[in-house]
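As a starting point, one isolated chain is supplied in structure tokens, in the form predicted alone.
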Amino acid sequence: MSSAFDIGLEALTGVRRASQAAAPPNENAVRGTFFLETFGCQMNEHDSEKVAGVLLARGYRQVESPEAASLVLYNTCSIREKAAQKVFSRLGEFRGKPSEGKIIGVLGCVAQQEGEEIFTRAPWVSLVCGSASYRKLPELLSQLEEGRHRVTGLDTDTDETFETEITRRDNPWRAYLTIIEGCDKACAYCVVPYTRGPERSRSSESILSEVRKLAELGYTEVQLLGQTVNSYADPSRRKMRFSELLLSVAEAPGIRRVRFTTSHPRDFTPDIVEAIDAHPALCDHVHLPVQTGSTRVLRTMQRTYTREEYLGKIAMIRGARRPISITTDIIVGFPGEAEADFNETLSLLDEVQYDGAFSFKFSPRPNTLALSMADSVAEEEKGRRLMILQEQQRKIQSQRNAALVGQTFEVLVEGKSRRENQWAGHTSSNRVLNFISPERELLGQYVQVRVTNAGPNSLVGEHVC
């Protein structure tokens, strides 16, 4: 899930290359080379870290292009139709080319969704593996190395699916941790319950043990992940609530920041806000997807709350003792969405004043209830609504960011520009802050930055020495 707040960081150098160099393969002889491309959200990014860890431990070496790799893997997302199309576009690049012993694999949600049908659409693919089977990758690769033509890992085990034995971390300061997998909700448009399986939570003891290890390794920020992260239900005897888990993670020595995503409005309770208020290490940012501002469409989507109930959650967050940034997801053009429904979404933007929003045109996905609904909104109209919504949200973000000029924020420095004295990082509220500093080395440090200018997607400032 790339964020509007992330604009600007991709132009910076040092973070990704340095992090990969920090996790070399073991001393075994190199079995081969692998190329891994990731599509989708933070959970997919973390899944790729798990896969890379497995491969590096097995003696593979990562390379920068599919042409240079003996093993080519695409970790896929199927939430949006366009994301799935990108994967098959990538696979199409191998059509008619001699494989020369190259193994091509599809991982993640598209793999789980399409299953062995991928072999029909792209016969040159040898490996299809869903996210619940990444622990089995060594076994699957062994079968391919021994000459088997095709292998699959498509079960949705509810046990031991959270972390692989070795995870390669792609950021030297921030670490992702999956605390809950799958989803028990039944949103009409969403394929996640099918591709990721039912909700199953990791034990609090296991989570806290890994957090402590990460802190010992020098990680200062952790981000707890789940399709519905705040639906966490501790399976251990402690029965720790999500809010209690947040506080326990924040208390780990060496941890400076704790983030979590993505929350479901139904399970967003007052104790979560109380926890954020209680501990400064818990970041002042909540991502709370609404999808639409119309109660009628929310019911069709089977989102389990009304507009008024959602606004009650927003009021609860706004009532915190410190300002909390709020971001959201919105779908336009869902089946049956009338102009009046769309206008309710626009009015919700004005009422909530989001700090960021991911917005998309509805696209029907396989194995969802919405697939059988009449797609009554024309593509051209979906595009028009999306453009109107994004422009309105852009104005809101410009105004909200402009109000921050003159304020000073703590920034975790994550990138350095090619231009002299130019740095960038994120604030606790997850805003990108680009700033000037004469310091020679700031990467990984927490510094104070005064905001001097603002745009809709990022802030500009100067280092306060």
Contents of the next structure:
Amino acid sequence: MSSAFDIGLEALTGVRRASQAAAPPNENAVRGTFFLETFGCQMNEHDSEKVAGVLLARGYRQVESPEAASLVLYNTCSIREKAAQKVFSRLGEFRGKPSEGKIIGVLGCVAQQEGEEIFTRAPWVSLVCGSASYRKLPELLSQLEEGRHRVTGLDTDTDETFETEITRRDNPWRAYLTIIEGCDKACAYCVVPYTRGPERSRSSESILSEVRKLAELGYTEVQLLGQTVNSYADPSRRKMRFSELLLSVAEAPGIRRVRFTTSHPRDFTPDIVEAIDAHPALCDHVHLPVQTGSTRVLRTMQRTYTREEYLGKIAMIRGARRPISITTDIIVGFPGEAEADFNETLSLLDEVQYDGAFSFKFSPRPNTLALSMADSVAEEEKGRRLMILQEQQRKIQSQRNAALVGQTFEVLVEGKSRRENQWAGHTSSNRVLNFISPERELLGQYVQVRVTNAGPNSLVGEHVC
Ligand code: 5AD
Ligand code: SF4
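Can you now output the form predicted in complex with ligand 5AD? The one shown was the form predicted alone.
What follows is the whole complex; the chain from before opens it.
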């Protein structure tokens, strides 16, 4: 992966610790302890925040190691094979050790994908629950607490979203908020429609009322989440368009930044750019996965747009009144990707000039259309293409970031280094900016920072007091 958009989570460790130590509502009624490890995307991270909220409300206390926990949960990712394997290596650590009264559970995409097969591979597991069934979690937990040996939640056939009043958020300033779950697209390589079920949107009223509550609690940044966030379809009578929802969230008193991810190019319409132009709280960053620069491969991927149509969306974003940074996802070595197709991806990178790109080797996944296609690009060749692409993108990012030296940006301060006077945060364009300031306390504040130096993945600057 190469992106200017990753803040080292270490920078946030202090923050995480503080919130992880959150106590259950009534210390006298501690029912047990839980350890929860999360793999994968922001959707998974946010699901874990909701699961933690449910557990804390039931009287569980969160601990930082599986050894100290009576309930061990892994919230898993199956987007690529390597990610899916991780959970089995975690589960393998319990092999041969009688579980000592521990309940071990697998949540998320691997749970959905492997289902009861997990009990065969790791018989010490008691709970298997996919994300489309999280509504059932409290009921499943009750059954375990009553002594049931094995419970599952594996339906994807649902029109419900997983909403809870008791989400335990990790970051005290930025709140994730799911507005649409699941995915109705059918990209040939992707397990998500299978593991997260069909698209279902949350009503605009319920989203806006939660945003107001978050602002009252002191959150100043909201990040709206969905696998295809801009395919949002308000199920309520108001029928708010996605761009109207963005503007309404940005209007909430106390909210200073609104982000949204991930956007699908097909549903990326001009009114979204107009909204960003119209409201300064809407951050100047769009994540718009292209996957490949070759129209031929886009077609076999079933991405529903051509290279030219995608470039049309980019031109629309570049036409905004303020500069909007653009990031993307790319897959190399999709079945049938010839050298000429790969070169089209490289030329697309040059043409678009992304500010960040997450790039991956194609990984065949169960239940996907691409599984039936010959995985024609050798592993070594995938690796070669990935390296070339990442090197080219690194140069682009270096140049783009170097052009920012001397400019001043507003930063939400989210991390403090162990080193004296060193702070870190994100700009509205989602760049990581590390800076020095003599101030003693800046966490959670918005400050002006002048960029003095730039690397491909982050900026360095000084606080303009
Ligand atoms: N192999 C490789 N990368 C994948 N992605 C999704 N499925 C696969 C797969 N089977 C990538 C896409 C997507 C990102 C979240 O993960 O680029 O946008
Ligand atoms: Fe997967 Fe495509 Fe849906 Fe994104 S839009 S989650 S890549 S199927």
